[in-house]
Structures are given as C-alpha cells and as structure tokens.
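Below sits a lone chain in structure tokens, taken as the form predicted alone.
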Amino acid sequence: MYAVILGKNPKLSEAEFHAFTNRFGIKVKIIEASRNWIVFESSKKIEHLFHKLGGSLKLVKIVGEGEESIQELTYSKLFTVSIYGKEDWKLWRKLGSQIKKTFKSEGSAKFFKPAKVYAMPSELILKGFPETKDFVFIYGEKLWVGETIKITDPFELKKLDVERPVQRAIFSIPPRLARIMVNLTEVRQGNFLDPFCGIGTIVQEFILQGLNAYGSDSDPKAIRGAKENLKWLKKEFRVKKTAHLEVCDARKLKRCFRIKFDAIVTEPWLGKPLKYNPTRGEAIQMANQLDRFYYQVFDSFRDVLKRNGRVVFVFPAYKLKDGRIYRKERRWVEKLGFEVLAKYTDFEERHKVVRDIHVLRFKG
C-alpha cells in the first residue's frame, strides 16, 4: 500500500496523478483521499515511474495503521517526521520521541527537528541531509503510518529551469508544470508537438520522457535559444533523443510538418503582462481579442493531429479587481471538433493572469 503527497496545487496534482496512472497502465485502488494526499493500493511499478510525476511531492510506503505501526518502521540513525491531516507541534514531537524509543534496541537515533516547521524530505535534501529517513503519519479516517521512498528531485527541476544557457524568465513555463501537462495527455508514446515552444521548456520534457519531440515558434531567436538549451540538455542529462525544431507560425502548421501528432502540449502567448488586476469588462475584452488568434491556431491543429489526438493548452484567465477569477467559456473549440475533457487553473496569489489549462481530445 502507498500514499502520494500532493504538491502546492492539490487539484491539479490529483488530476495529474490519475492521468499518469492511466498513461502508464498502473492499476490503482484508492483506499482514502484528502485534499493533500491519496492512500492507494498498487503494484511496485509506481515506484519505478514516480520520477515522471511533476505535481506530487513524495511517494510513501504504508507500513500499517495506528501508532502501534511505529514498530514496523525501518531503523535510521537520522530521521524526521511528517504529519498530514493535523497541525499539532506537540504531537509531532511526541511521535518523534516514540520512534526514538522504538529504535533504542537497534542503536542510537537522532530526531531531526528543523526550527518551527514540519520537515519535508525535499527540504532536507536541500539542507544537505540525504541520509535522513522521513517517517509519515497521515490522519484520515484511519491513521496511516509509512516512510517516504521516493521524492520529486528538487535539484533536477531547479537545474532544468535556471542552469540552461538561454533564459526567458517572464515567458517560460516552469519545468514542473511542463511535466504535469505532458502527463495530462494520457498519451504514453508517439509524436509530441509544442507549437509555441519558445526556448524549449516543454520540448525538453518530451525528450526526458523519451517521446518523439517536435517544437516550433514564430520567433527565430527563440528557436536558436531552444536549440542551445537542447544541446545543453543532451550533455547534462545524457539523453540520446533530440528534437525537430522549426520556425513556424502556429496558424500554418501543415506548411511546416508533414507528420501527424499524437499530442500537442503548449502554452501560447497569453497577452501583454498586466500592471493591475482588470475589471470583468476588461478581462472579457482581452480574452475575446486573443480568441481570434487562438481560433486560427486550433483550426491549424486539425491539420496535424491524429484522430483522437490530445491537446493540453493553456488559455488565459484573469484575477479581477474584486478578487474573483474570470474564465471564459470557449464554445468554438467544440465547433472545430475538439472535446473538452477537463479544465484546471494554476497560479500564485501575486499573478494577474491565471493559467487556465484545458485538456482536449480531437474527434477528427
């Protein structure tokens, strides 16, 4: 039995987890779920493929139910405790003390206690303590006890973002989100295209996942930057695959690509950066203007997608002056032959433009 701890956008992370298990044919039986975690039964296949998830923090191997399951934890000289479902500093210290007592017969053990925060394994790695075991207590309908066996590698995601030679900080999608979007396609292999590839963040994820990677952008400078970044990726991550990149208008894709794609994953131009939160009227106007462009882009998708091909596309939504979020309903995508399968938002409090991620199927 396992548990997955979801990331900072739990709804999106949960959606990715289910899409990911479908994508890789991992049979999962959900035992219990909450906002920030899922307890489930699965084969060991989940352990081998967990690194392909972008939105989950860690994979936990459940050892038992109730506090008596502490007896089943694997001895470690240095350990920490993570609690989910409760926020109780005294309980956190109490559990740590119980584990120390249990381990006493096997040897001395130190309870690693960061000042005034609950420990997370990714933080521990960044602090330079990779040998620390993370014991997990999940308070749901039952108390689930386990130990972390896999984590999202913070070094890898940071490296993919800030160490590549060409940067476009304002316009680039985070590598974490690129990975999530690829999983949302539920397509395991085949030809993948990012027609607004910029400096190549999504394309590099195609390559890391062993997919046939294609990218295009109307800006020749961006394509040159993407080629530099992919050369760096090949060297730093020792990947053999490369990508086919083209300078191309996303509204005229059939002129640039003669193959059919299994999936398109992309974040297009979302409009000019906003200096203030718009009114509802201003948001409607901006969305309508961009939709004239997006309509032509989706019309072009029809020429290069296989029947039942998937599209994961970021539309702009807007955080309004009154704090609400305006998300436009786009009926025109259905008229072009696309079925909307799901929609998710991804943003931070400071953002004025919200990512409105659509998962679509081309009916052909």
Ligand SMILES: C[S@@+](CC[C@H](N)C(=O)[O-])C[C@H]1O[C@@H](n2cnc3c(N)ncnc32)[C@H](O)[C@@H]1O
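Positions refer to the first chain, counted from 1. Here, rigid core means the biggest group of C-alpha atoms that superpose within 1.5 Å across both forms. Worth saying up front: this structure is predicted, and the values here are computed from it rather than measured. First, how it differs from the form predicted together with the named molecule.
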Contents of the next structure:
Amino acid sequence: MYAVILGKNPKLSEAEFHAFTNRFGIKVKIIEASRNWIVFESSKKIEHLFHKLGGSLKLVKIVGEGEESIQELTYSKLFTVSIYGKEDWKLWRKLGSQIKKTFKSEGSAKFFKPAKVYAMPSELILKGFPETKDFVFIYGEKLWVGETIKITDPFELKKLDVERPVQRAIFSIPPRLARIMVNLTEVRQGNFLDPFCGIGTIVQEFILQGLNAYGSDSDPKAIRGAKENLKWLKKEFRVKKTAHLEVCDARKLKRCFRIKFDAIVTEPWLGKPLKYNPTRGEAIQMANQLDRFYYQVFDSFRDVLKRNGRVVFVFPAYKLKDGRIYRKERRWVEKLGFEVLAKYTDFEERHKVVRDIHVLRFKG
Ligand SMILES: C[S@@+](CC[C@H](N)C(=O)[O-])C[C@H]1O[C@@H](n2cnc3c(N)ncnc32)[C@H](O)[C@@H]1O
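Return the structure block for the form predicted together with the named molecule; the form predicted alone was the one displayed.
Starting with the chain above, the whole complex follows.
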C-alpha cells in the first residue's frame, strides 16, 4: 500500500495523479483520500514512474496502521517525522521519541525538526534523503504509518526554470505546471505540440518525457530563445531527442505542420499583464476580446489534431477587485467539435490572471 502527498494546489495535483495512472496504465485502488493525500493500493510500477508527476510531493510506502506499526520502520541514524491530518507539535515530538526508542537496539538515532509538522522535499534533500529518512503519519479515518520512498525534486524543477540561458519571468509557465499539463492529456506517447511555446518550457517537458516534441510561436525571438534553451537542456539533462520548432501563427497551424498531433498542450497569449485587479465588467470585456482570438486558434487546432486528440489549454480567468474570481463559460468550443473533459484553476498569489486549465477531446 502507498500514499501520495499532494502539492500546493491539491485539487489539480489529485486530478493529475488520476490522469497519470490512466496514462501509464497503473491500476489503482483508492483506500482513503483527503484534501492533501491519497492512500491507495497499486503495483510497484508507481515507484518507477513517480518522478513523472509534477504536482505531488512524496510517495510513501505504508508499513501499517496504528502507532504500533512504528515497530515496522527501518532503522536510520538520522530521520524526521511528518504528520498529516493534524497540526500538533507535541504529538510530533512524542512520535519522534518513540521511534528513537524503538531503534535503540540497532544503534543511536537522531531526529530533526522540519519547518512545519511535516517535511518538504527540499528539506529532505538538504538533510541527505534517502539515507536520512522521513517517517510519515497520516491521520485519516485510520492512522496510516509509512516511510517516504520517493520525492519530487524541487531543485531539478528549479534548475529547469532559472538556469536556462534564456528567461522570460512574467510570461513563462512553471515547469511543475508544464509537467502536470502533459499528464492531464492522458496521452502516453506520440506527437505533442505547443503552438504558443515562447521560450519553450512545455516543449522542454515533452523532450524530457521522450515525446515527439513540436513547438511554435509567432515571435521569431521567442523561437530563437527556445532553441537556445533546448540546446542547454540536451547538454544538462543528457537527452537525445530534439524538438521541431517553427515560427508560426497559432491561427494558421496547417501552413506550418504537415503531421497530425495526438495532443496539444499550451498556455497561449493571456492578454497584457494586469497592474490591478479588474472589476467584473472589465474582466468580461477582456475575456470576450481574447475569446475572438481563441476561437480562431481552436479552429486551427481542428486542422492539425488527430481524431480523439487531447488539448490541455490555459484560458484566463480573473481575480476581481472584490476578491471573487471571474471564469467565463465557453460554449463555442463544443460547437467547434471539442468536448470539455475537465476544468481546473491554478492561481499564483502575485498574478491577477488565474489559469483556467481546460482538458478537451477533439471529437473530429
Ligand atoms: C504566455 S506566452 C507562452 C509562454 C510559454 N509557455 C513559456 O513558458 O515560455 C504566450 C506566447 O504566445 C505568443 N503568441 C502571441 N500571439 C500568437 C499567435 N497569434 N500565434 C502564435 N504565438 C503567439 C507570444 O509570442 C508568447 O510567446
């Protein structure tokens, strides 16, 4: 039995987890799920593929139920304790001491205090994970006890973002989100296109996942940047595959691509960055204006997508002056032959525009 600990947007991370298990044919039986974690049964395959998830933090191997399962934990000289479902430092200390006592016959052991009652992957890496262990206590309907066996590497994701030779901070999508969006397609292999690729964050992810990677952008400078970034990626991450990059208007894709795509994953032009939170009226006006452009873009997707091809597309939603979020309904996508399979929002505190991520199927 395993558990995954979900990341900072748990709803999106949970959706990614389910899409990911479908994508890689991992059979999963959910035992218990809560806002921040899922306890489940599955084959060992999850251990080998866990690093392909963008939105989960940890994979935990469950060793038993109830506090007596502490006996099942394997000895480690240095460890920490992570508690989920309760925020109780007294309990945290008690569990740590209990584990230390159990380990006594095998040798001395020390435990260290994380910033919260649970350790984040970055803290674990800095303390020497996997030699340094993270013992996990999930307080749900039952108490699940386990040990973290895999973590998503925040330093790798950060490297993909900030060490690239060409950067464009406000326009770029976080690599974590690019990974989540690729999983949301549920397409395991094939031709993947990002028609608003900018400096190539999503295309980078296609390559890292061994997919046939295609990217285009109407701005020649962005394409030059993407080419430079991909050269860097090949060297730093030792990948062999390359991407096909074109200067192309996303409204005229068939002029640039002869092949058909299994999936399109993209964050398009979302309008000018906003300096303030708009009123509802202003948000409606901006969304309507951009929709005229997105309509042409989706019309062009029809020319290059395979039947049943998937699209993961970021539409803009807006954080309004009064704190609410304006999210437009877009019925026209169905008229163009796309079925909306799911919608999720992703919001970064510093942004006024909220990402309204749509997963769609092209009915053909
Ligand atoms: C939000 S950015 C995408 C950023 C990208 N995900 C990245 O990480 O670099 C939108 C991109 O759309 C491009 N763009 C704007 N209008 C376009 C059009 N009609 N066709 C293709 N690309 C367009 C811009 O040049 C810009 O690079």
